[in-house]
Structures are given as structure tokens and as C-alpha cells.
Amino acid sequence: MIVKDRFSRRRFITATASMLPAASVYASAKSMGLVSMFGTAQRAETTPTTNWRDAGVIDLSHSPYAKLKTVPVRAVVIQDGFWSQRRKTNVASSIPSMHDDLINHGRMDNFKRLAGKSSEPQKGPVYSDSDIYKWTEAVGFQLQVGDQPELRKSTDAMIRDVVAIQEPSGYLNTYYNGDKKTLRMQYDTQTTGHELYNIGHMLQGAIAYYRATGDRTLLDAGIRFVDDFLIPNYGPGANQKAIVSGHPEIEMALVELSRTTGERKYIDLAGYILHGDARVPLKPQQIVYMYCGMPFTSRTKLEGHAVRAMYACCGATDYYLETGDASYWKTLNALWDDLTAHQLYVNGGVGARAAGEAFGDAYELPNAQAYGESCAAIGNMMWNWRMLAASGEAKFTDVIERALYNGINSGMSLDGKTYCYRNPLAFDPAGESRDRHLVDGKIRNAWYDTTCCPPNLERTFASLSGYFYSTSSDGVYVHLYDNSEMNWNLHDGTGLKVEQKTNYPWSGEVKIKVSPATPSEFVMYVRIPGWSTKNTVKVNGKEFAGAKPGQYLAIRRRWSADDTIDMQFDMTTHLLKANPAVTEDRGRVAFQRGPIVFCMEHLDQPDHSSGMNLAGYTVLTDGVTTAHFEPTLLDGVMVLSHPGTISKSATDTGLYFPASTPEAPASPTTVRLIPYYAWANRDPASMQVWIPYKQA
């Protein structure tokens, strides 16, 4: 989220011309039924809301255009397996250490100072309040999994300090006070100041905490900000000021607030913000970078700041799930096609450029210079989760899995105490001295002044159990595979227990036991991963036909207690090539086994002590890859071995030389690869995902 060069987080070039006259915005808003709503700020009729304990990561219980409904985080227990250690580390190490880092770096002093409880000056960037709110959301999801008395006690104290500074108007922000008070919600401030971004994260953290504890303290403060400060003063009405979100986030938070309270006006406000308001004068490059400020349905491609774009897509999908606006669905699918055809890294990351932390042009996917911010990969997962809910299509789940196991999982160290801000696909610590995210050559660090990624990762791992299953009008969808147990119910109220036993992702065998409270006919939709070319599915020992890669297999029958589904996925290691338009990957291959993308780290190579770097390695495409599990390496990982060659390193060759010069002699070697998510957990070392290849 740090930005430099001409697109700065703290400053944009002030624009002088608007896209459309204000009257056009007002007329459009009036036709949408928004003007009277925002002009009066009256409460709308409420609809029945979900029991606060029963909502999922997002609550789709009453969303009319959600094909799939979410399952509560608490309804699924992830047992010992691939994700259990990561989640244990998250609650035992990551969340507590981040709490201490937030305190030590003055994030709570910002609140206490305004309440007269601290003399410390304001610390951190304009968006620092959001660090507290994202951390609170992580705690909320963790408390939904199980009680943590000390964690709740410390969080309750922080919440009290937060709400203590809320002004009678409803305004709540630690940065825009004192001599900065006059800057509040000015149009220049809206583009850079993150006021609504902060409140968006506040609402999401408040909702997660409320769903864990029933405590409305932070939630009510967020509602007061929206009801008493925002809606009466800002909107499309003639007597209201315009809104530009600056950094999309508030849009999906408002929709979730509507789902929580039953208040339709929050959806309408999100729709107004997504539409943009021409009264805010913006230059074209601002509209590109911020990914807001124009009608969302006018977007044709992903561009600008990657996190902003992903969050805008999340908010737009949430808006579609509540309204069914076909123009939104058309736009969202066009943007998703652009993502998967032109912009998606093999590790599920997004964002090619450090300048502006932005998407590049189509096929612009550099490796060493890849930005791949952890928050952007999380945003990618969040967006695809919403697209999956709207459609029930497994192609969205395949992207979720790719991002989760690779580009997100790489963001947190195995001990849970250091984090990657960016996640490149090639790395040489000797050549990265100017990277502002490195400390002593290390890409993983405990703290960043822009500390958006660490609590974002923590909230993702804390909420992970909520992504495993969904329900539909005719049954249950199984999205992700790991040892787990779901105790929930079908839409008709029939209780249902689903148990998984597997060694996924290291093994392709998955056993699912289905136990309804009473024998019932419904459909079990099991996902066949897109990477698995050969698949076998058996129901109670009898083969069930129809499994196709990249689709859900619908198994309809009358289910009774302890019925079983046995699946076998193809765990053949695949050597992947990129589209030839991806110039950096020409002549290179990447290794993928199951959902896991692998990489070379120099430390693992048998020749690593000879002084040769990764520039001298090639792999033989005709070679046979072997896989073996090493339980003591990097908390237990599958290691791939593949025939290759090694020659002189690039540093031993002149910068330019005749094309007729014979190739340097190469010696046979065996290339060893580890999962990409586990890189940079030992001494600094060169790394690459895309490896030069040649025929044997």
C-alpha cells in the first residue's frame, strides 16, 4: 500500500476538470432512488437479520442474488493437517506479537492522545487507524473459532480507547485533528486521506467482533459515523457534498453493514460511491490509480493500484449480490477475464509494478520486480469468494486456491512473526539493496510503517474455516480440502455433519463422510481442481462418473449417516509454460504439484557452495520429477527433484559477446525445489520460480 513516484498516498495532483456535470449525477442518483434517502437520513425498514453467531466470513443469508450461502466460521473445525499449524501459529504468535508491535509503534497512542491519556505525538501514515481495525477483525474471527479470554480482554480495552474519541457528530479519525481538522473530507483529502478506508476497516472489524462476542460497542460507533456524520452531509443530494472513496474499502463494508443491520440505505450508499460523483474534480490518472471516481460499470480492464482495484471489485460484487444489477455482473466478469488472461501471476498474486503498486499492461508480469503485495493477493481471494457465491462456478475457487496456498501463504513467515510486503517470483538479496522493504537483505520483516499486510494475513488465516464450505438451495458445496469437520445444517434445517480425512495438498486422496441428522435427499457438490487431469470419485465404494477438471461434481442421492465419498486427484508434477507474450518467462518453466507452486532457493542446490548463482541453472524438460516429503524441513514440506544442468554464472560472462560464442560447458545436476510459500524462511538466498529449460 506504500506508493511513491508520481502516484503518492499522501498527495495527488489536484485535478481541474470533472467527468460529468453535477446535475447528471444528481439525476442519475434520483433515478436510483438515492436522493431522498441521503437527503433525509431516515432509517429504512429493517429486514430479519442473521443470528450474530451464525454469519459467515460475509453474511449471505438474505442476499437474493447469492447462489451459495456462507457457513459460519465457528461451524467448521480445521483439524491437524496442512492449515492447522499455520492457524495455531497465527493465534499463538502472529496476533499477539502484532498487538505488541501496534502498541510499541504508537498506533493506540494516537487514540489515547485525543482522550487525554497520552502525550505522544501522532505517529504513522494517514491510514494508521486501519491497522487497529484490521487487527481487531483478526481477533474477531479468532474468537469465533474459540474463546481466548486474555485476547478478548486486551481487545475490549483497545475498543474502549477507540470509541472514547468519537465526536458528537459521529466523526472518528485520529489523523485529521488539530491543525488538520479543516482538511476533513475535503475533496483532495478524500483522494489521499483514507478517512473512508479507515472507517470501512472499522466496520469490518466491528462486525467480526460482534459476530464473535455479541458486543456492539465498536459496531455502534461505526454506525454512528455513517448515520450521523456521513449520510446527512455526503451523497448525491443538492445539499450534500460529494464522495470519492479514494481507496476502495468502504463499499464492501457498507454492504456488510446492511447485511448485519437490515438497513437498505447502506447498500444504496455503496452504490452511489461505486457510481462515482462528477462533482469531485479528478484527472484521468487519478481515476485509473484509485480505481474509483467513475461508474464502476464503465470499467473494462484492471489497472491502477492493485489493492484498490481488488477491493473495488469486492464491493461491486457485494453490491451485485444484493441488487442483481446485470450491468455490474457483466463488468465483473469482463474484469475477471482480464485478470486470468493477462494479469494473474502463477502464484495467485497480482500487481506487477512497484510504481503505484499497480497492475501493468496485459502480460506484463515481471519476476524479480514483481510487486505482488500480500494485500493484493488477499483482495484477489476475497473477490473470487464473492464471485463464487454469485455463480457456484469452480473456476473462481481454483483462483482462490492458487492465491491462498501460494501468494497469500508466502506473506507470513513460518514462525508467524515476520511478513512479506511484496512477494516477487525471483530474488537475489545481493541485488536488492535499494528495496525499501528489505532489512539486511531480508524480505520478511516484523514491522512496516505501512503495516497493512500483517493484520490482513492474520484475519485471513483466522477466518479460513469459513471458506471451506457453502450451502445452496439443493445441497452443500465443498470448496477446499483439509482435515476438517463441519457441523451445520441444510436450508430446510436438517442438521448435517461433514468430515474430511486427507493429506492434501501433499496427497490427492480425500475421504469425505456425510452424516445428515436424518436420511435426506440433497446434492453434495465436490470440487474437482482444475489442475487435476485424472480423477476418480467413489460413493460408498462405487465409482461415480462425471468428474471433470475445474468443475463441481454434483452427487445427488438420499444421504444417510456415515455415507462416504472417496476422491483421488492427480498429483503429477506439471511443468508450466507462460504465454509467449510474457517476455520474462520465455524459455522458462515453473513447477506445480497439486495446488502448490514450487521454487528454487540457492540453499537447497547441491552446488550451492561453489559460488554459482541461479543464473547458471537449467532444467531438462524431458526429465522425470520425483517428489519426497521432508518432515524436518521448513515445518514439513514436499521437495521436488528434477534433472538439470549447471554452468558458469552470469557474472563470469561479459556483458556483451558475439552470438557465435560457444555456450559455456554445463555439468549435470539435480535441481531441488521447495514450495514457494516457504521461501525466505532461512538465511538470505537467491530464489526463482521460473527456471530456464532445455531439451535433454
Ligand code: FUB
Given for the second form:
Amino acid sequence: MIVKDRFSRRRFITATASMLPAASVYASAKSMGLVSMFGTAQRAETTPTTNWRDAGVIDLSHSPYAKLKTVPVRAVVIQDGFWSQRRKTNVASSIPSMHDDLINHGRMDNFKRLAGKSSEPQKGPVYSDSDIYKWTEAVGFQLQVGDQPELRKSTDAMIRDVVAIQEPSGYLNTYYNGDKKTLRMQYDTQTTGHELYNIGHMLQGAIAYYRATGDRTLLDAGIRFVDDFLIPNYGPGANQKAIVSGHPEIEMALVELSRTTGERKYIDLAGYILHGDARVPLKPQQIVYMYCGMPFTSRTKLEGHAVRAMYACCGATDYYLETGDASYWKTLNALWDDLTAHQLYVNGGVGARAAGEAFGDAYELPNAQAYGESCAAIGNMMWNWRMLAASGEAKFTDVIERALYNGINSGMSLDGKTYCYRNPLAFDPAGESRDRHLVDGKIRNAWYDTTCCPPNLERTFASLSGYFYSTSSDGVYVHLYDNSEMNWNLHDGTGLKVEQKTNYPWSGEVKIKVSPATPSEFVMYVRIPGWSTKNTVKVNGKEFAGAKPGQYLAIRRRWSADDTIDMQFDMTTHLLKANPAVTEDRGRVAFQRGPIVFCMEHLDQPDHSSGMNLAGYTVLTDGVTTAHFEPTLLDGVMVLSHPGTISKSATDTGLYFPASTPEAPASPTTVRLIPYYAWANRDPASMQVWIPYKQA
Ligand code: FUB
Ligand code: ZN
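Starting from the form predicted alone above, please write out the structure of the form predicted in complex with beta-L-arabinofuranose (FUB).
Let's see the whole complex now, leading with the same chain.
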């Protein structure tokens, strides 16, 4: 049943409510399925909303089960330091070049054609509309930190072209038109067609843009889709058609829509979708792959398509943050344990298998074959951000940091113009035939027809300042470290400035200045990273005890202007081993210094011209790693040097030979490592994160 009337059902109910007795309105609502969906006629239950300028990356201001509240993206200015270059490049290069790529690949023509403004055919896959919406979200976050009139003008024009094709029913999608119109929201389409995935991204883009500008044009179109098209026709009611999200995304968007509008019904709808509706005929493998279609709370492990699973976990955590449903929290923690015990790459990436872009079995973490899609690492960070908000526990921030500095940061080239779709942990440019994401042996490309990752990276970097801090009922949490200034307030309204001075992640020294508008007692929760084994923390020059790796250190006192916290984290380079069940990492180590995971690129090795490939290198675990900063290399990176050996090239032995054959002597060498995020920014070269070792 699809509503075709020009007069929407929402407006019908609103209009008739003033004319009819309550019982008649209830009967009208019941006939539309609203009663069965929500238990009572559409509830007028609303929660207070936040001023659009004051909402964070997600708005947890009124979320009853959020221990931590988000701080607006605009309240934190990231100054010159590690992230500033990336963020400048994002706005100067990535967002504009992606705009041109989206236009050149027909993503806006898809909308214009339906408005009679283009004669180009439909281009791109079923999820192409989401490319525009994710890019709009990146723009929205960017405009939250400062107006850019030209960018605003061109985005406004795109938004006008998008909303122009919304049908009177509220439906909006460029793909399911013409001879495909009859396929709309069919069960087969729901599983593969991404209609609700597109709308989820539209809502997220619309909300970010609204929080930047106060402009509701796109937001109102998203609301019309949900209120006029979706809710009246789809849901659990006997006269409604069931929903399966196909690619989770709509769930978290609906919860954010509820936070933005104060309308409870969107949370209920998210809950219904997360629960799954048994009326949709699904095969067991679809339920695994799509990570939806059965009660979320019945999940026991991460499996199926990695981005789908991560987005489902985001939606489920959002649902928990609003409802406090304990069965969700239990499931989410079990899944998180599965993530960190079995599925997480050392670079914070997830999703081992190219086939189905999927999670593998426990400990199935291949290196060269790793899929590690940029979107999956971003989904991982977004999920952990929500888990952190629910709990205040630093173990979630450790995962955010691991993903952000490594498996996400690697996704965008240093010049911001090309992107990794996959983020493998070993690479051989000669492997092109095996990898559909390589073009001319290059893993970074400006455009993919499935271009989900580039705008996802752009929205992440544009919103980064919103991840630095949270507030709680008793103070402020400091999650991430970089030169920055926050101007926000405590929950009691006291203005608060927090300034950071640091050379993190290259150095472990962080100086924080805390300046409340008036002297106040509260807690500064400073994060002690899990990798930092020895730590010192001083408050106004005096040692403050109790810092433990992987925890927030609570510093409660009466703070007054210019109070200081000085922290020194332990930047010893760690050689990590993996659980022996990770077969590809057996006999190998990875290097991590601070939050940065390192890798070898062949072209950095002193002997790289001698014809040996990376497989010939070994590091000596009793050797001492030295770190030195190279300001002109790869935009300025710390380079590690570690004693090792290099053996004969592979061609010097046969494929197989008796184990009793004496090993050919290996020559001493120094292995040079660069940060993993910076790999593949020069000529194509072999790369490896996990390196064979010899233990003394
Ligand atoms: O299906 C939409 C997006 O395309 C997914 O999230 C990515 O994994 C890619 O397949
Ligand atoms: Zn992607």
C-alpha cells in the first residue's frame, strides 16, 4: 500500500484532529496502521530538543542513557598540529574534488533528469543517491566550524535539486523510477535496493547541514519521506507492509532524527527495524550478510557484511542510549568482546574477507587479502563513539584511536585526492589481477563507481573536532589529544575553556590549560591511552597519582582560570605479537609507537634496489628501535629504524626443499618503518605491517 494522495496522511491527521472527536481521530489512525505500530495512536510524546547550533556529531543532550554528552563540532577548534593538515586538505582538496567527481559521474544528473533538467540516463549503482548525501554531511560538518559562502551556495543548489524530485507521497529515490517504479519497497528491493540506506544518509546529511546553517530544506524532505511515505505504509501493522533495512543505516539516522525533532516515534520505528519482521521472507544467509532481519538482541557474533554489521551496531547503541533496553546493552557488549578478541585488525580495520566484504571466522585476519574497507573502519569508530557515550569507559576510546589514526587515516591520500577502498596490511602492486579495487597497480584512486568510502572519510575528518571531548554530570572528558581549544560549558552552565598544547602523536607530552569562567568544582577526566604503560600526570606542577593505562584519570578539584594539567605518556615503541590462531601473523611482529601503527614500504629499505622483496626481511626482537622525525617525508612523519637481516631473494631457492638444508646466511640490515596511514603515497611499492622476527 503506497500513499498516492497529494494530501499527506500526517497532514490529514493533523488537520482532522481539530475537527473530529478524539475517538474518530483514533479510528482514522488505526485504519492507517499507526495504532498497531506504536500501541496507541501516534503519540504526541516528545523530548526537549537542542538548539541546532549546540548539537554534537550526534546529539546526546537529552539521551537518558548517555553517561557522556557530546560537545558541538564548532565548540572545538583544532589548531596547527597532527590533524590540522589533514583537515585543511579535506576542505581545500577532498570536498571540492569529490564534488566535481560526483557531478562528472552523473550523481546530480540522476536527480535533475527526474525534474526535466537533464537528459542523461541514470548512472551508478542503487546507492548512488547516498554519495550526494554523505558528501552533504561532510559539508555540513565543515560549515559547522566556519562559514564558506561559495560551498554553502553550491550545496544549497544541490539540495534544491534533490528535494525538487520528492514525490507527493514523500518518496524520494532516483533509481526506482520508470520501469523500475513497480519494484519500490518490494521485499527483494528492500534487501538489495538500498532505498532506506539512501534515506538514512539523507537524514544524516540533512541533520549535519541543519546544525550548520539552521536550513531545514533537506531535513524537512527527509521527514516527509518518513512521516508521509514510510510510517503510514510500512511497519508491524496487519495493514502495513513489513520493513527490512537491507543495509543497516536507517536505524541510527532515525534515532538522530528523533533527537533532532523530539519525536519519539522515530525511535520506535528504529526499534521495530532492529527487531526485524518475520513477515519478510529471508534466507538464513541473507540474515547473516545483511546483519538485519532478526532481533538484534539475538546476535552473538559479528558476521556478514562488515559495514552493514558496524552500522547495525551503531543503530542498536543509539537505540540503547534512548531506551536503556538492557538486552541491547548485553548484546552490544558481547559483540564488542567478539570484535576485540577475534576480529579487529591492528590498524583498527574490520572485515577480513573480500567475498561479501565480510567478517571472517574468529582470528581470520589475513594481511594482503584483508578487505578492511574504509567505511567499515569508520563504522567501527562510530560504534565505539556510541559505546563510549553509554559507558564512559576508555577501552572504547582506545578502539576509536586505533581506527582513526591508522585504518581510517590510511583511507585518504596525503594530498586528499585519492582514496583507499581496501586497507590491507600487506601489499604487492603486482597483485592487480586479484583486486578489483586496484587501477594500474594503485590502491588509491580518485573515484570508484561504488564511491561510498571517499565521502565517508570526508565527513569523518570534517566532524573530528566533535570527538575530542564529552561532558558528564560531574565534569569533562578529554578523549583525543592535539593542539586545540574548546569553548563550551559544564552542565550547570559554567563556561569552560580547555586548551591543549602537544606534539601528539609524535610526542607523549600533553599540556592542558583548564579555564572555567568562574572557579568551580568539577572533574577533568583525562584519558590515559591503553598503549601507554608508564605515565605521569601533574596538576599545577604537582604530581597527581592514579593514572592507569586504558582508563580515564579523574581529577576532581576546584578549578580556576589557567589551572594546568601536564601529562607525559610513554612513547616506547612496542613490538606486538598476534594470537597464534592468527595464522598469517605467526612468527611476525608489528610495530606501534603511541597510537601509530607502522609498516615497511619497500622503497624505504636501504637495500630496496638489490632485488630482494619484503619477504626477505627479518627484525631482531632484542634490537633497539630508534625514532626520528623526518619533516620533509610524507608531510612530516616519525620514521622508525630497527636492526634486522635480509636474506637471499626468493628466486635463489626452489619452491620446496628439505628442511635439513642449511639456511643461507642473512646479511645484517636496518629495517625502516613509516606510519601505516602514510603508505602508498609514492610510487607503488610492496608494504607489510607484520614482519618476520628472530628472537634472541
Ligand atoms: O552497499 C553500500 C556500500 O557499498 C557498502 O556499505 C559498501 O561496503 C559498498 O559495498
Ligand atoms: Zn566504503
